[in-house]
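One chain is shown next in structure tokens, namely the form predicted on its own.
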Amino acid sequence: MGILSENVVTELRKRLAGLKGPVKLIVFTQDMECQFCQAARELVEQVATLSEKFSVTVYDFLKDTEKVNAYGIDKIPAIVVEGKMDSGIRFFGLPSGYEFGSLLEAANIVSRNNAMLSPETLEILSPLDRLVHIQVFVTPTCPYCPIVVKVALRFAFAKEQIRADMVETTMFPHLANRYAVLSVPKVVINETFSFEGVLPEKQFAEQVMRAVQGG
């Protein structure tokens, strides 16, 4: 038996039949299985049986330096979502409870090979020409992070330039630290600059235009 319910897979299975192009799931992992690598890997595992659209690809973080390095995955379990490219969306942490509707929305914007961004959040980011890492700290009871992490997700597909992580806190207990998260969704851009809570994408694309030029 899954990780997944029978009532759950029917539901996800009809979701799922939307999928337009190929998923490509990787999971990051070591023999030695850390806490929750096993639950992430077998989640994933489960949820790719779903639609022929998915393909899964279990690397080890220990042994498999060349892809750990490639991917810039620097703790377990991580997930990589991508599509026809990598486009830096990475879920680090076992994407439960609410965050498990992230996954899924990735999934989605991969295969559809659209953002789904307004214009007007597309224009605010169109200037951005470095690097930006954002790190979205989250909990799988928080009903309110995946609403931030969907956005995060869709600035790495839109922009090259971005990776958005989704990091679940309870998991990476000294990244809470380092971060001081004291309540999720966390937002930590670059890191130095930071928010907490809920913003609609254009500010949120604001806030990110406004780390990047120093705050």
Second form
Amino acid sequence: MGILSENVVTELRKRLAGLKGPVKLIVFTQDMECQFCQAARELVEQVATLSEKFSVTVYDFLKDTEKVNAYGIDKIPAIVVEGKMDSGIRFFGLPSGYEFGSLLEAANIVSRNNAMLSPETLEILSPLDRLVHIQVFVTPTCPYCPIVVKVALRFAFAKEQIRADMVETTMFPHLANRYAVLSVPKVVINETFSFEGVLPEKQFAEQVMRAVQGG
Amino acid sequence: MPAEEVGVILPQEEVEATPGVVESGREYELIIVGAGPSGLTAGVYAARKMLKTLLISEDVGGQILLTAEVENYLGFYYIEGVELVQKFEEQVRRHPIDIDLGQKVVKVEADPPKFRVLTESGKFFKSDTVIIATGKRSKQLNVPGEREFLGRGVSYCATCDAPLFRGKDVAVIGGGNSAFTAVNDLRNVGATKIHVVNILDSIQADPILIEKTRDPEKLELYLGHEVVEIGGMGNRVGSITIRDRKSRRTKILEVQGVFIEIGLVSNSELARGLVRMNRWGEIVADCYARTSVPGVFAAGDVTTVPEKQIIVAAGDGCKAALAAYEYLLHR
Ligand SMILES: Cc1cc2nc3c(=O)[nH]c(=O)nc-3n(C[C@H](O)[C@H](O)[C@H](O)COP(=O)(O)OP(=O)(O)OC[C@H]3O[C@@H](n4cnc5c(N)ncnc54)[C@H](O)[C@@H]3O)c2cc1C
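Switch from the form predicted on its own, shown above, to the form predicted in complex with the partner chain and output its structure.
Full complex below, order starting with the chain above.
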């Protein structure tokens, strides 16, 4: 028996048959696994058994410092979803509930090698010449959160300057406190700029540009 | 030892076309606005009558997305709201109708002999008939501090935000089913103290829900009390001021979260000036789902239908689609 129910496994197997290119799932955990680290690792390992397009690598947060630094991992559990190269897609905390869909979305994006953004959105983001860090704070019971996470992941895939993190808020209370996350989805861009709620793709892109231009 | 099973929710399978691909300017026999239970049911019935149909909505599922558990929709003695939505959507997607999601409709207007539907994103569509199935949204208290602290402790989505209030003191405003559903969510995630403030002297929630949330240690009831103000500490909620409606005495409760569950208002602004509404903004619809304007039908929570329930909304959606079909036949 795995970490996913049998119904989910059956359905997932069908869906993942549509994956096009390879998808690397990289999990960061540690020897003495933290409360949700084991679940995150087992989740990724089980998902990976459902399509031959997946490969899994597990790193130790304390020992594999080179990888930890290269991927910019500062907390665990962390999952990187990578295609041919790292496109800045990160999941911090366990992607359960509604956020499991975001994990699948990430796999879809990298496997299709296509961010699936509209030409207008790409146009808005085109002048971007600085690094952008987007953190989307979520809870697993929030039906609106994956809508925002999906767009952030697409931005990260489309633009090498953007890194997008899904952060499961309840697993990182210190971050909830630091960024005053009292409602989800909450998006924090480059530490200082933030907004709550769902924005359509275009407006979200405009907020990213506003954030880099200093608000 | 393996970790415990993890609960995950599979998103609706992406159809080839991503939302937003229905080009502006298209013409239809029927446009359904809203994809809650009423709009989705209307979609299935319209498709089976082979009407050229557009289903346009901000989201799929409407209020059911905010319902953790549904125990009164026949065929499922218990089902999670989101799972029920998925089953509805799956059934709709088997049919060849256009679906445009992530679109807010701002206006439905007459353009004789047709109707025009305009979206916030600037698209427009034409149609011979329209079903308005836009449901309801949370009502606001309209007290000082409510807007200022929205997203900073004031919440209208207990399902979303309850997990952020573990170990915190909170207030739930309201006394109906949604208020007690919020109480249940907050108890489950480990809120420390839950103050329930209701303007009426009694509780309106179903007895089964009240029983489920009974917890004298955590729950503090303030019946016959109204909220006067939501106060803050820095940029977060820190307290609410409530007033006893009889004695007029006020009291300050120290809370970090305020969940407002005082009922709903109709999403009927898009049809203002077009169809007749009652004083609560509900669209007046007869038992055939007909509105005051021939060719415009309305279904579910947005209408004057007496009970606001999934099964009622679904039934309404059916009636509206069949009535639109009849209208097109006999026009
Ligand atoms: C917390 C909670 C718990 C509930 N529990 C139960 C329960 O256990 N059992 C039960 O039977 N009922 C329950 N209900 C009531 C039930 O959810 C509603 O009666 C039902 O969802 C109404 O369906 P509807 O299709 O009419 O509208 P809604 O569900 O409100 O759907 C409206 C749709 O229209 C869309 N929309 C709105 N405005 C626009 C616009 N301008 N442009 C485009 N799209 C728009 C929305 O995005 C949504 O998709 C509950 C409600 C709540 C809030």
